[in-house]
Amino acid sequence: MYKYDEIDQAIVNERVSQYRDQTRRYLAGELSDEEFRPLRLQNGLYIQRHAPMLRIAVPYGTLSSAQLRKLGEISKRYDRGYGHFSTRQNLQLNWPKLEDVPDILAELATVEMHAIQTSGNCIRNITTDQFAGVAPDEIIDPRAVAEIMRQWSTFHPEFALLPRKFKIAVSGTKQDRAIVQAHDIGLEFYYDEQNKMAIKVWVGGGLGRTPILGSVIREHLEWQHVLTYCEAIIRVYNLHGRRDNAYKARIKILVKALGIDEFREQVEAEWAHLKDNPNTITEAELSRVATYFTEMPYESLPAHDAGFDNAIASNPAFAAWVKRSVHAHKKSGYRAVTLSLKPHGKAPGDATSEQMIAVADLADAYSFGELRVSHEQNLILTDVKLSDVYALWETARANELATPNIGLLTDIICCPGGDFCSLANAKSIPIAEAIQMQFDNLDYLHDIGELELNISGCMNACGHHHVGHIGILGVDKDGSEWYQVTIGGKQGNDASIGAVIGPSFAAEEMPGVVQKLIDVYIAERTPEERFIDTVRRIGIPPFKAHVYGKAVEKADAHV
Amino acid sequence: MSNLILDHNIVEDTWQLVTPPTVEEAVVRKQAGKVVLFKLTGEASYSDEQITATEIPQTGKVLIPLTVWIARKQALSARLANGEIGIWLATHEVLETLVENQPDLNVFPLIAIHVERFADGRIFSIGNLLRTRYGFKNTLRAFGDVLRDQLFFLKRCGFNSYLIRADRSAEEALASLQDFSEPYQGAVDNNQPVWRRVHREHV
């Protein structure tokens, strides 16, 4: 992975200096709390509900053993014991105290990590798929581009304080797993006709209260020119979006009330004096990044372990993990393992002090010293022989890392909600661990198959609700928490927006609201389907139906 | 004492600041019940009113808003060819306006961009489309709600004078403009990137 250079490092450092003498000027009085806003915001710091919230970047999700075990310190010492991996692959501690962060901060600083952009109206960390660099259906490698773009877009000056938050996801395999279409932009990376490593450019995607996927702006564009590219997108964007209304600033509106055409024309219009300037990407830097993130020093395997193979025959609890938490990997004899932070009943994606140093050791002793965020809210190591798997099951198991559901309905996709975030409208982690136990039966939850279920506290969207195969998004009605449902998203190369099934549920009927989604499901199916296939072939109305029974016509007869 | 910084120093402020004569019934634009905080691109700032009604001194350097510049610029020629003539816009104002009627902008030994909130992050883009796109090579000032946690910024999209808020210290602004030693990207102060100021070694 990326190593800090004195570069790098001097930039945190000084970070942590210019952070410190902000908090001392807002705690004597020198700052107002909107003039803090701001600073705190592009330094990840939130006033929460309770406590102020610290968002950490985890850049494109990668982790290094010695910076989780950090993690692992610092979520000991100034909060209380546990963090909360996010969608966007990042790390957040629920309860530091402000005056704290600078202290937090500079702990942070020695293992090279920061929490600069992960909150505010700036370009955000940037994320890709957790199996960058070893999936089997990998084209291109982002990391290297990524960690240009980390360094590009690090207080970059002209975009400090755009209309709204900026995200940028970056992909470079077949079956998309970075959403790359529910960013402002996406990356796509390829090969073009001439063996040349090329981007298609999306733009415009986005979820939140406004779910649009977005469009794309540029088939091919050659890699050197992507930092100009987005620059002359950004630009665009920073003079023209819409400053008026925060609900209508994310580049998505702007795009939209242009059209796509007139949009791109201004871009390319702002690229062509852009075009081939300085931050043009050179061979030599790209080179030099990319051999950060060069093979692991694997051992030749032959494709089988039979140790590995006895185990899964005579142990059906390690089989049922398997089959589910085990991922193919583009060298023979290694795998890709995920540690699911959504055990039954707990904040899903909440990790313990004890879960992150325990996982750092077992990377240490498995996998390189290296690990993975997913934006689904687990945690990966990438390259485990598999003769390895067993032990590694065994002692993720008894740190409550395994719990077989990774992809299945109870593998949810969460916000912090209501009972952290001061923006939510609901709580949505009570919801999350009520599904959980509701599908407590794991022979049931593997019958059930793939299904991906996310929940929302707002329409802020952090739980990524419209791409759930189930999506339920909190909504405050009249002053009392409701439940809207919607079935039918998805996130990949064929994504789709969910559609809402009909009026909300109190917190309390969502369990059951989720089974009858499921008995339709079951009924219904052929063979082959997952719910997802089932919903697009049989359409909205059948779960409707069911879910409402006659209350619908009753709601119907409201409106 | 002076808030006014130019390059690394605080001097005192030759120019005197033009502004329009305020109007009784004040344009607020209201959005679903909300005040908008801030303006549309393109909006029209002053009406033709307030643009005739506004008053220059007739002698001494002086700071003009776009708009009025250009209704009056005849008028103006002799002091403008004196260089007694400086530019302020706001961060709604397209400079496509102003380049139309003067494309040679040096004729200004200064423009200034007035940043109502110090949130609104177009003042870098405005700055940065100056120097680099329509080659003005004076002093370009921000004034306004500039506060020093912006400084750094404002430097690296091409201005180096700034106006602090009177009610903040301009000398302890100073220190923010060395921020940061070795920045990554390119921008305008600097247009190189970190990787081709420096070889930096695989570590």
Given for the second form:
Amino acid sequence: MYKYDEIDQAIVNERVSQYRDQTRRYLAGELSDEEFRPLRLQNGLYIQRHAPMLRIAVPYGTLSSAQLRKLGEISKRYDRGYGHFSTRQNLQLNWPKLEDVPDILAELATVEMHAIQTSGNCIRNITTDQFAGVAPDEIIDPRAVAEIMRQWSTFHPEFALLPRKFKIAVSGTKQDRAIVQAHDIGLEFYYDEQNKMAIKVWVGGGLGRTPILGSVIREHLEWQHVLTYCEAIIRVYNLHGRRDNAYKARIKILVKALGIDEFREQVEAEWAHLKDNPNTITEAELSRVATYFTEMPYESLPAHDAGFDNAIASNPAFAAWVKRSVHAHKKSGYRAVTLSLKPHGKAPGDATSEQMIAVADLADAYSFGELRVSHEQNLILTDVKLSDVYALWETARANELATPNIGLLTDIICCPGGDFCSLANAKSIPIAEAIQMQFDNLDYLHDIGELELNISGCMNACGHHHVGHIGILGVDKDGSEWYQVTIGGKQGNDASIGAVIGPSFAAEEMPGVVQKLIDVYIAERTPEERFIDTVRRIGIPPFKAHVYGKAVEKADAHV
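Alright, leaving the form predicted in complex with the partner chain aside, put up the form predicted on its own.
For this one, just the chain is written down, with no partner chains and no other molecules.
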């Protein structure tokens, strides 16, 4: 993984020093709340419902074991012994004391971490596929370009005060696992007809209050120009994006208002002034950064391991876990392993200090000291020898990290919701926990098969509910918490936005509502269909009729 040079380290150290002084001046009454607010936001510190929340950057979801161990130590020393991995592949601490944050940032800097640009109207953490570099279907490993973009976007003076936050995702695989179509800019890497690396550029995607899948603004972009072309896009957005209404300020609204053809024409005109400027990436620079992402020192291993095969044959619990949590790898004899942060009855995405340290130890023992964070809020060890998988499972299970539910209904993507977030309309964690307990029978879960259930506590959609096969959105009705349900959303190459099935439900109704949706699926599915396939084949009406029963006609009248 990328290692800081003296410039990177000096930048982070200097920022810690600046923020320490800013915090001192605020606590001494020398800065007002209004003056301090942009300073703390520039360092990832929000004021939430109960306490400050610190969001720590995890660039493109990659962590070293030393970094995760440090996060575990920090969460134990300065917080309440746990952290929350978010859908942006970052880590959030929900209870740090404001006066402790400079010390936390100083400790993060010792392991090449920070909280810069994890909030505010700037370019946020760039995200990618959690299997980048090891996926068998990978065309191009995008991490080197992602790192170059991280350096380019950090403290970019022109883009520090955009109309709204700006999110970029990169992907280099046949199957998109980074949701590139749901980002402000999505970059899809491929080899063109001349066998040269090129990029398909998506723009104007986003979830939130107005969910829109992005449009292709350029089918073929030579990789050397990715920075200047992104600069052209963001410059047009920065010039014309709305600043009078926060709900209409994202680039998706501008692209929709202008139309993709007009927006493209403006971007190309701007790019004519930027193309080939010093931000054009050279072969030498790409090669320099790519040296940090070369292959691990893999052993030459056979495709099968007798011990692994025997364990699967003799241990049903291990076999069930392998089926859901162990993934193919580009190298013979290796696998990627997902550690579930979704034990039933616990907040999805949360990891205790002890779990973080245990995963760091597992990474050191079995995966070259590195791991990944997925936008599905799980942790991944990407380079595990087949012969080590059983021993890894035993330790993971002892630390409640081996629930065999990856990709199943209880692998719920969920924002912190009203328990913590001051923007939320409703709690999301109790809904997730109630649904997990409703579907606590693992045999039944495996019979249901692959299903993505996403929960957001408000229209900001941090739980990505719009692209969940089943999406749940917390809404406020007359001061009470209610929940709106969508079905038919999906991430991936054939991404889609879910459709609302009808009027919202009370919290206590939600496990039963999900059960009724599953009942329809099981009754109507063909042998090969997943939930999303059945929804797309038969449409919403059968689901709606069963969920609302005799009230369906009344529901139609009030949608």
